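Here we start with a single chain on its own, the form predicted on its own, put down as structure tokens.
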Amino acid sequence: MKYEAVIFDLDGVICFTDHYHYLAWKALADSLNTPFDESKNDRLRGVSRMDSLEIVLEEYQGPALSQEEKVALATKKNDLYRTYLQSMSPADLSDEVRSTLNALRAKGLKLAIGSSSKNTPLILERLGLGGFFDAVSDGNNITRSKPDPQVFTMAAEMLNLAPEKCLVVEDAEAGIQAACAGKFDSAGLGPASQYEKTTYPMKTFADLLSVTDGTKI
């Protein structure tokens, strides 16, 4: 095989948390008066927290904001989505997902996400994978979020694989960047298969099965 590893983006990828992001980003903005809707939502993936709460207030006309009160905005946007993430069980994970990642793994090859979400570990307990990955590169040990390749960058390292010998996967361009940025192949679904960079275009996520085993999609 062409790789020893897969690198996951976790939301969008693993599993789906926006309508989590939209509601608790919506709640936050509504609190401040400003605009929020779903496209605006969707510029906020794979972006960090505070440069998404940069682009919830891009519309906010209300008194200037220091950097201690974004910050506390900040927090209490990541407050009520981790309490709408305690909705989240294994059944939230799907039987796809579930399938492929037992496949993958079945083929030797080595599990890791590559997330710049500081949640990560819950989110990841809560879909009764926690344990399941053998690395997990997140928010809580990045200082740069993607399109800066850190985050896949790390994960590498934590497996002691050099890029090329790890695929990674995302749905978003900023995540596809980052992979280029880092020179690592990507598979891309959702939007990310639609970006020129991808280097694997993808259809479903079982397709990966495909792609690892180095035959066309």
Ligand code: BG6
The other form holds:
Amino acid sequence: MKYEAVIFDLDGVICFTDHYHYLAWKALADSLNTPFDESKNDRLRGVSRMDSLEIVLEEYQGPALSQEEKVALATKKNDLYRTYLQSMSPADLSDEVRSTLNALRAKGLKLAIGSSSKNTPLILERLGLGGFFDAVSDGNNITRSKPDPQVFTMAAEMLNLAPEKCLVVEDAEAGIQAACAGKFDSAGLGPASQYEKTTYPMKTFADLLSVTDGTKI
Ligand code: BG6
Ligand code: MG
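Switching forms now, from the form predicted on its own to the form predicted in complex with 6-O-phosphono-beta-D-glucopyranose (BG6), please provide the structure.
Below: every chain and molecule of the assembly, starting with the one above.
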């Protein structure tokens, strides 16, 4: 086998939280009288919470906000987002993702998470995946967010493996850039299947069964 481990991004790869992020950012933007739509929401994929806030505030015309006020706004968004996450359950994990994860593990691969989200532990628990992964590197253990490779580098360190032995699975441009910067090969889903830097463009999650052998789809 070409790889010994797979490091998965969470949002947009294992599960779909985009709409919850959208609803929570939209409520915050409305309260600040600043426009926010789905296309702006798409730009937040893989981007940290505070960097996302800066994008949400791009067209904001109200009084200048201090760093403290910005942190309070991000917290307000996150509180609302977490109430939406409470409605997630193991039924939000697709059969395809569940069976592919099990098949990859049966092939002897280590499985890890590499996500910018500080809500990773809650999301994994809601999906019934708490304790499933061999390593979890997320927004809580990093100081630099994607496109910096830190979250993936730390996942590889937790697994005690070199980057060349780990395949990163991503849906976001920032995530593919992070994988590339950390010298990881990458498998891209959705928008990330289109990026030039993506090693293996994929059509569907189950393509990982051949991609982990080094086969191009
Ligand atoms: C990423 C999402 O996984 O996590 C981004 O794609 C999000 O949209 C980022 O901003 C940070 O998430 P959180 O849960 O820490 O606010
Ligand atoms: Mg993602």
